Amino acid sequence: MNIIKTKGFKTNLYAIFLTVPMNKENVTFNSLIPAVLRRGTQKYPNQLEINKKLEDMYGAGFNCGVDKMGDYQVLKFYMETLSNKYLPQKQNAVEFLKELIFNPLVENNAFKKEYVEQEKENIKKLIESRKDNKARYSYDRCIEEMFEGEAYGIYKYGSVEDLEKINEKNLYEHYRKILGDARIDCFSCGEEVEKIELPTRENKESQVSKELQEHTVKNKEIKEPMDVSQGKLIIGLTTPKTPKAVISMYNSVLGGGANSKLFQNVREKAGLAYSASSTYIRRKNAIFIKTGIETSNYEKAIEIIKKQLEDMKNGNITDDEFNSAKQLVISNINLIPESQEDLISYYFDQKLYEDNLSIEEYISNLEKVKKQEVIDIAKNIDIDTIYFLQGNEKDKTEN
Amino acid sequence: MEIRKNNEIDETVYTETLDNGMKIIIIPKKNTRKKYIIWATQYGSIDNHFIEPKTGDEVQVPDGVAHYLEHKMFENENGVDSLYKMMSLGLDANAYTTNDHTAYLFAGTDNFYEGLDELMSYVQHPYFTDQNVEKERGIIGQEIGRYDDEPAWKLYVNAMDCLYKNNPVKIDIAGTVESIAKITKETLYSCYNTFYHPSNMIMCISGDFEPEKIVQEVKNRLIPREEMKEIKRIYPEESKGINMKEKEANMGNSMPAFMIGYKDELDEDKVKIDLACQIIYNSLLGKSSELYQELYNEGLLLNQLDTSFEFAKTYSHALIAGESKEPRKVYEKILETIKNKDVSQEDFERSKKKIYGDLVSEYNDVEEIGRMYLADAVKGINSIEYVEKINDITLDYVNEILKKLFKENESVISIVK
């Protein structure tokens, strides 16, 4: 149970998630157990009541899913509701949210047939409409691509073939499982919060491993053809597990901001593209590039992205390139504590992976960064899956 | 100063307008340290076509001159662009266009004030050159191209098609790759030089500030202008009515997209008319409303309807928006629903208090508050009146709103497949 003390907000904001390792067998009925959650509990046994009740309570706020963080799938839920201060009466928000997780309607030993089938068929959608959004697609793809055979190549709302095999019983089965062997972590964050006192079980301790696993390299490009304009490039990259906050850093050079080399390259110096940036996964010790260029420009694209690599593997980083950089990194670490959210995934990641850095730790490591150590750490830092979805070659002879 | 308080919510709103006309509003906020500044022109990509109030003369631009200026602020005499300077000062600065205004801005949690150099400067010092402004012809190119394949984006602007005949609120913000390569630097000049007056512009600060003493620091920063005569917009007439009823796209989505719109032709408050219909949105259409609950429950609709009064000073209207397997369907039934049903006491009730709670928490975030400031600042709203006029609000009101607003005949509807 974890409590975060703010000031300033005008909210509270209530937090539980349950932690599971990510695996094929079971990502697709992780994904669908907050979806059916939500649809009723033994108080509130539809939406329509649930959402009648959210609205009384001053428009507070119930949100649930599931993400990917690292080699685990963890469920979310959350309740945010007005600060006392704001409320003509104390609202029950606790209470609330538990009733949504740990008490949900039953039917003869399952889960309630109808509200089961018709998720199924609204999580299908959810997989069958992923190519919509072209440069989420592109990303997960990638990261499906280079993580191949492995937890983090999952798709975290898992397949409309698993689908299929699940009903309302075995999903309730698997539900009374999860409620026994997952971690469980508790956050109330606010000026004046709430605790939340769990219900107890057998297993106080939970049965997830903290082993991360081995990435292999895959070394792989991979071009796949859509009805698309724009055509969009993503390039993962490998880095050492250690150390995060010079890999954090090198990140920041690479593609941080306006000021780094991808966005300076690809974008100012050559024109080639509208955004160009990249990401660090920390918790998978990968670098995904990321930018949207015309398909014709592609092995242009490339050979500006591999220079870049190159010059940060021989030492070409300005004083300024590294300085700006660094300012960047740490003034989004700065930002953390403006939003209860982000306040909340701090301590979790922080918890679940044991580090349990303060922020002003966070930031120390990244202040004493030495531009030295990210020029070593660049010559350990490769492709290993480019990946393009490749879009329609103007056609030339047109004007 | 002019200052609002509300006790309800604890704010307080301070607006000053300078001698040379350009109003800054403040909303202090304590307990943050972040801080978050925008400093917004009106004049966005419907401004088009006006009487230059030097010369007097009628001047015609091509499409997307406003974006296009915005994309060229940034560069210097001196070599420095802008944005990497205030991003390298830890700063998260921005830009954007609307078919309004244009507006610069930046939030961080230090260097607040070195951050401000910056900002005022390469506002107030355009630096085009034939070849500066050639350079950014490909990178907007690219961007018109993202916006080209974003389904979002095109359902919107049919809508817009099918609500308006002439109002260029249709357009496309950022031009097109034709219309772009007409832009030249005399153009951005000329629209700089018009638009970029302290007397058109705005801007909205929020963070731990105090007052008298931030307007000070602005007002150190200002260079001073030429007074300036009233810009003379020309506008298209817009007859009244819609343009067409519906229009369709095919851009592969798996899932189809849908717009309703109702045009607005009603001279009356909009904020109260925006709360009223946010009221109506809810009971009769939201989260806790039967529809949606039948709707989910056959499977017509995955996600809530994503719900809108959007006004301008040229253009209103109420918009509901969704993704469906069977869009024509789902339009239907809200049709059918919005002219069946009245709003009832208890909906009323419940949903009043929903949006109160959604009103408190948009002052949660400085961010969140400056730009809803400037967006309703550039409408001629002080944002503070939303929570002033809540209460006044009334179930008769409500429902008088439901029949004069959302009229069938007045309805249109963009799909996208």
The other form holds:
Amino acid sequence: MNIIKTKGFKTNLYAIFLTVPMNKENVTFNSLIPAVLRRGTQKYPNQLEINKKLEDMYGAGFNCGVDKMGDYQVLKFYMETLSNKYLPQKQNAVEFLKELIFNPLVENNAFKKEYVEQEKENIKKLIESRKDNKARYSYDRCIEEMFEGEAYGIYKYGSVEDLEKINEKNLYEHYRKILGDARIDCFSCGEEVEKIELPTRENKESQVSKELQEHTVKNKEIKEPMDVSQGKLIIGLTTPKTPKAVISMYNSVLGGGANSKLFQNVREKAGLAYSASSTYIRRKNAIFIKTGIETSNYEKAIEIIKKQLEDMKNGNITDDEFNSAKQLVISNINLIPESQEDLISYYFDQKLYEDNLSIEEYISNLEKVKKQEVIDIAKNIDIDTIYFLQGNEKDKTEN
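Please move on to the form predicted on its own, as the form predicted in complex with the partner chain is already shown.
Next up is only this chain, free of partner chains and other molecules.
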């Protein structure tokens, strides 16, 4: 049980996370479970009854879903309520959250068939609509190619083919297995919060606290044609395992904001990209460069991006670039306490990977990073995978 005491919010946020290793056999089952659980419980058997209960709790909110963190899939459940100090009586929000997760509507030792079939159709539409958001689709595809054959390369919602194998009985059996095998973390965030007490069971935390799966460098270049008006170029970089603060600084210098090398040289000076940035995935020791370009500018964009990487290897980082990058990354970390969900996500990540760094300690580590450390790290960062969603050269309108 983790309690995050914080002032400045009129709400309390409660979260329960079920974490399991990501694998192809179970990913689709896992993605379906939160969607089915939210449909009804033994005490509140349908959406109408659940919504009435939420309204009785002064408009409390419930949300759930799945996420991918490193090599793990996380089933996330949230309950947001007004703080008890603003209410005439305690709302028992924690009990209602536990009801939704641990006491589902069951018929003949199975989930309700109607709910399972409806949610299977919803997940199917979600999977089939991946290509609608071209930027997100391209990013996901680069991850899939770069981490092919590895846990992180699996799409978090699974596949339509596996959906067809799921029914109300085997999904319920899998849910019961999840309750026995998953690591369970509970968080309460607010000024006056309830504790989340779960039944005692065998400790499963060691199952998901081991070293991440070793990555094999792919050295790939993939071009995928699609009828889109703007090409999406995503480049995956491999990075050393430590230290995280130095690589965060490297990423910020490279593509963290308007003063970064990618933004200034690819977008502003060369005018090749509609957008140019980079994202650091700490738990997979990877950085992803993201650009939106015209198809005809592909070779030029690759050339200029590679030059930025080489410049950083050769120590060509100005004091202004470095200081602006540090200011930006620290400012972003300082924003975390302004959101209860971000606070919970930060401390869950720290606990899951046994880092145990407070926000203040993380900022302190960033402040200590020297420019030479970034230059030294740059020498060990290389291109792993290049993915290009090849667009239509005739239309320059962004899609």
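Quantities reported herein were computed from a predicted structural model and do not represent experimental measurements. Heads up, when I say rigid core I mean the largest set of C-alphas that superpose within 1.5 Å between the two forms. Numbering follows the first chain given and starts at 1.
**Q** After a core superposition, would you say Asp355 shifts its C-alpha by at least 2 Å between these two forms?
**A** Superposed on the core, Asp355 moves its C-alpha less than 2 Å between these two forms.
**Q** Rigid core fitted, then: does Met57 show a CA shift of 2 angstroms or greater between these two forms?
**A** Indeed, Met57 is displaced by 2 Å or more.
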